[in-house]
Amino acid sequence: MNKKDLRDYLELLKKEAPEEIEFVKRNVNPRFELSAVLAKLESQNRYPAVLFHQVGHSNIPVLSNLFATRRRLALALGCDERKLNEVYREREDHRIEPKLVKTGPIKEIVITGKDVDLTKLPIITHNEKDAGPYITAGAMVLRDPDTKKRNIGIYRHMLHGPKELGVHFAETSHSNLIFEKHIKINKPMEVAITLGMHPAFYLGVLSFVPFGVDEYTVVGGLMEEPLEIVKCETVDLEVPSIAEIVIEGIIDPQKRKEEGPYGEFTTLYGKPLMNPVIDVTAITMRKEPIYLDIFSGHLDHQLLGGTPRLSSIYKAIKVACPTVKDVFMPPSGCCRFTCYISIEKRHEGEAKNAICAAFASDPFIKYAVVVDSDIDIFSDSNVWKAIATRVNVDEDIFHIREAKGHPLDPTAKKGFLVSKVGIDATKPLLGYPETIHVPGSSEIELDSYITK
């Protein structure tokens, strides 16, 4: 059996980084109160994972804010925070096929037919104007009707009733393409939603691999072992054997219900839409499951979605600029709209090529900033210092009008069109003043100088 499940990770977190997790023993309301606790912590610049032991009338504890720091994501891959992007890229390219097993903890409780009742799950309402409770940490698997290959992604699921969930497919997602195939042949689409797994699982299913690649193989690569999967009860799909909760169902290609508004990663509400509906056919779970929640519209949501994107962006830039060092989409740009790129500059104009590659690799990016390798791209202030001291506005900034963006971008016009800005914040190769340096500071032991 796989060792890397959610519980294994929580034990690791308690041991290796106990300051990264907090526990709430008192009962909290799933409507706003749970998310208010997280928002209060956020207002104090604190982003721990929080395990809520009692949530409303449910006997299932809720874990939220798990993905809100890069340190915790790095711990999931067993690496230093500074190596997170590099380790992700390497393992993403060494995919491992999943292993089908007969059973696992996810089959300890099986609920089907008239006994299915989603309202018994502690589904959270996060933001004031959200249309209702939303499942936010569900990794949904479906199958291409032509190739029979699996596709897995994370989508928002509004609770419509005891046996109904909404689903919003991103317009550019692979799952939307597969759903369109089902619409064309007027065939119901089977789905299964995994709730509660090791963070490496979530980083894997959000990988930007080509269409047709099974994201379970990426999960295997990140976990460095095959993901063990089991057959579902009521649909012809497979899910992790060590998941906490799985929801099975069928999407009628013609059925729609209004869904939204919903607090998106942009920190703004997405508008109501007529979206597909999942008719739930089964729920399976462990005997004492943990319900995993993502704090929508906040860093938990942004960082999880943004981190896997960095790999494909880096690889695209590396073709244009072989000396690229690293890339980062900072929380100040919602981990989507702004991209910082570090390069070892060799030629003038190279930074602009890197910027164009970044724009081409990810339509979300509106602002791309290239800096020299001496600038810390994980620090907004360092990047802005480079912009302030190394940018000649007339020569180093360029603007692209009506480029393809993303419909969730609040500045988008005509559906997808946005303006994009590229900034070359690298030093000229010749004639730039030398940066100041204080010799000997790295050898100083402050305790021998400063008394308390």
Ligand SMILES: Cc1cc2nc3c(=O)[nH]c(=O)nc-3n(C[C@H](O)[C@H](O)[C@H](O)COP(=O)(O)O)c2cc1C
Contents of the next structure:
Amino acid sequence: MNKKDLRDYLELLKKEAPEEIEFVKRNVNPRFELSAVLAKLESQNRYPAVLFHQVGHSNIPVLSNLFATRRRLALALGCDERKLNEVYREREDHRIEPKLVKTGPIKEIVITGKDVDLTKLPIITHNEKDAGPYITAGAMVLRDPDTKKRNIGIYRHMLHGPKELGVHFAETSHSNLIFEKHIKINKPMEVAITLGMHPAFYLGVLSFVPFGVDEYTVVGGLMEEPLEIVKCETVDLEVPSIAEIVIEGIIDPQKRKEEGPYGEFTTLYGKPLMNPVIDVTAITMRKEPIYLDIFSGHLDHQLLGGTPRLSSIYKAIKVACPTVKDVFMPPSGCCRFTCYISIEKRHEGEAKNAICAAFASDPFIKYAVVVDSDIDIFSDSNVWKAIATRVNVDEDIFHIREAKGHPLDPTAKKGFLVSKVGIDATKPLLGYPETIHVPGSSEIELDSYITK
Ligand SMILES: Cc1cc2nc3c(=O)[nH]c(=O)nc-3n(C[C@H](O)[C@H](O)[C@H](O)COP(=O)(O)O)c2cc1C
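Okay, that was the form predicted alone. Show me the form predicted in complex with this ligand next.
Full assembly next; the chain just shown is listed first.
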């Protein structure tokens, strides 16, 4: 059996990085109180994962904020934080087919038919104007009716009722493409939502693989072993055998319900939309499951969604600029809108090619900044120092009017149109002043100089 489940990761966290997890034993209200605890921690610049033992009337504990630090994401891949992007890029390309097994812990409790009641789950309402409780950590699998291939991604699910969930497919998502096929043939679309798995699973299902690639194979690559999957109870789909909770259901291609507003990764509310509805046919779970939540609109949401994108952006830039070292989308740009690119510059002009590749690879990016490899792209202030001292504004900044952006960008016009700015903050290859240096500082033992 796969070892890499959510519990295995929590044990690892407690052992290897106990400062990365906190526990709340007192009862908290799933409506705002749980998220208020996380927001208070955030206001103190603290981003631990938090396990809430008692949430409202539910006897199911809730784990939230799990993805809010790069250190925890790196730990999920068994590497150092600085190596996270590199390890992700390598393993993403070594895809491993999932392995179908007969059963697993996810079948310990099987609820179908009239017994299905989503209100028994501790579904969280995070932000003041969210339209209701939202399942935010659901990895949904569905099948292309033409190719029969699986597609998996995370989509928000508003709780509409005991047997009914909403779903939002962004226009650009592969799942939307598959849903449109179901609309065309007027056939219901089967879905299954996995809630609660090892973080490597979540990083894998969010990979930007081409349409038609089964994200479970990327999960296998990231976990370095085949993902073990079991057949669902009421739909013709497969889910991880060691997940905490699975929700199965059917989407009627014609049915719509108002869904939203919802606190998005932009830290703004997304507008209400008429969105499809999932009629839930089964819930399966472990005997004492953990309910995984993602703190929507906050770092938990931003970092998880942003990290897999770094891989596809890097790979596109690598074609245009072979000396690219790494890329990062900082939280100051919601982990989507600003991209820092580190290169080992060899020719004048190649920074601009790298910027064009970044824009072409990810429509979210509206500011792309290229720096030399001596600048730390994980530090906003380091990058801004390069912008302040290495940029000739007339020559090194360019502007693209009204390119394709993303509708969730609040500045987008006519749905998608966003203007973009590229900044070449690399030093000219010739004639740039030398950086100051104080000799001997690394050898200094401060304790032998400074006394109280
Ligand atoms: C917490 C979280 C919530 C997300 N919610 C949605 C959503 O509601 N709708 C959507 O289309 N994408 C959402 N995404 C992004 C998709 O999961 C992501 O783009 C995924 O790669 C889409 O897969 P697909 O293109 O194979 O459908 C979310 C991502 C995260 C991390």
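Numbering follows the first chain given and starts at 1. Nothing here was measured: the structure is a model prediction, and the numbers come from that model. Think of the rigid core as the biggest set of C-alphas that the two forms share within 1.5 Å after superposition.
- request: Take the rigid core as the frame of reference and indicate whether the C-alpha of residue 443 shifts by 2 Å or more between the two forms.
  value: Yes, the C-alpha moves 2 Å or more.
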